[in-house]
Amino acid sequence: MIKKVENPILEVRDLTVTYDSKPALCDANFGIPQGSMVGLVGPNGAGKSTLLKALMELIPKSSGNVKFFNENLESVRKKIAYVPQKESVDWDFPATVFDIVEMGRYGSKSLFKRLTKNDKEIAREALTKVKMLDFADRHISELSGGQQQRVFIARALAQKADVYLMDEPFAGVDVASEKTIVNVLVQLQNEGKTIFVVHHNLQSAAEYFDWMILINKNIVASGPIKDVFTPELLQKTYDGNLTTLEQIGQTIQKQQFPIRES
């Protein structure tokens, strides 16, 4: 079930990515509406991170087409912010928290142009939003996993983007960090921004997102969460994994997390 979207802010057509001649993502087709909070959900090895990297042209695609704002990425790159998986970052890089967040401002600058007082204020505001301003002078290696994740989200906020792509921002973070991150994402959505999140926790997915994409190398479903977060589609996505499906059934039956209306 792929919901057709009129004037999508992101449109993907026939996107295929291969590694060593083996398909990691096959003929992905979907669109997402502006201002949505999108959860990208599927089992390990389903192609979730591959999809995000292909959208950002960090890895080559074998075929297909991607449009943001009905334009190629290069034309609108400044409007797109990307937060990679925490594990892919070199945390020994010699930089402070403030240095990292400032990097989010360089995309809006011409080559060799220095940051202004206003740029630095935007960086401070971003750190304040993720409750990390008090750590501005700390080296990033001194932070906990949740704090590190908040810093990279602050860097994305400093870009003042319209679309945010985040690869498992809740993975390995503490409860306080997860709550802070969720609040930031909700605030972004309230401002009309579009958020696209790789997520692995099905129990919280129904609470966090109003649009969901189910993936297992192919796009199984894409649409409002009330249409997509169903036992039938989840079973198809997770290949009948009994443990996962049992958790899904318990979540839906107990209605621990209300389905958000789109």
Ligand code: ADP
Contents of the next structure:
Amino acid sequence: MIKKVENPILEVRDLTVTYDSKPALCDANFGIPQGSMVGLVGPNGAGKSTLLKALMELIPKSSGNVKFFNENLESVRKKIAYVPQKESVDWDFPATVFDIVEMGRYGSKSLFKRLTKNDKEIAREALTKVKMLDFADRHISELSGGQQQRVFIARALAQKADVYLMDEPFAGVDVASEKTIVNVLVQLQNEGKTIFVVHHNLQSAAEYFDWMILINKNIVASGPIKDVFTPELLQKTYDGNLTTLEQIGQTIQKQQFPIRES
Ligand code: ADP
Ligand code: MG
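Could I have the structure of this protein in the form predicted together with adenosine-5'-diphosphate, to go alongside the form predicted alone above?
Now the full complex is given, and it begins with the chain already shown.
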């Protein structure tokens, strides 16, 4: 089930990516509507990170094409923010929290141009949103996993983009960080931004997202969460993996018979 989208903010056509002639992503076709909160969900090794990297042109495509705002990435790059998967970041990189967040401002500058007072104010605002301003002068290696993730999200916020691609922002973060990050995402969506998040946890996926893409090398489904978050499609995505399926059953039951929280 691939739901057709009129005027998609991101459109992917026939996208295939291979590593050493082994395909990691096959013939992906989907579009996502502007202002949606999209969850990209699938098992380990399904090609989720590969898809995001290919969208950002960090790895070459074998075939296919990608449009943001109906344009190629080069002409709209500043409008797209990307938060990589945490384990792919070099945490010994000699930089403070503030340095990292300031990097979000360089995309709008020509090379070697100095950051202005306004840029620094935007960086401070971004750190405030993720509740990390008190840590501005710390080295990033001195932070917990959840704090590091919040700093990388602040860098994306400082970019003041329109589309946010985030690779597993909730992986290995504490509950407080997860709540802070969710609030930031909701706020972005309320401002009309489009958010595309790789996500692992099926329980919370149903809660967080309004659009879902299921992936397992192929795009299994893409559409509104009520059409995509079904036992059949999840089963197909997870190859009938039993533990996962038990979780799915519980999750869907919760969705259909939500327990009212007092
Ligand atoms: P996911 O993010 O869904 O867990 P990935 O996109 O990281 O999956 O990986 C998809 C597949 O591609 C996996 O089988 C993985 O081992 C392989 N892969 C990822 N990166 C590389 C690489 N740089 N070189 C070779 N194979 C890779
Ligand atoms: Mg990944």
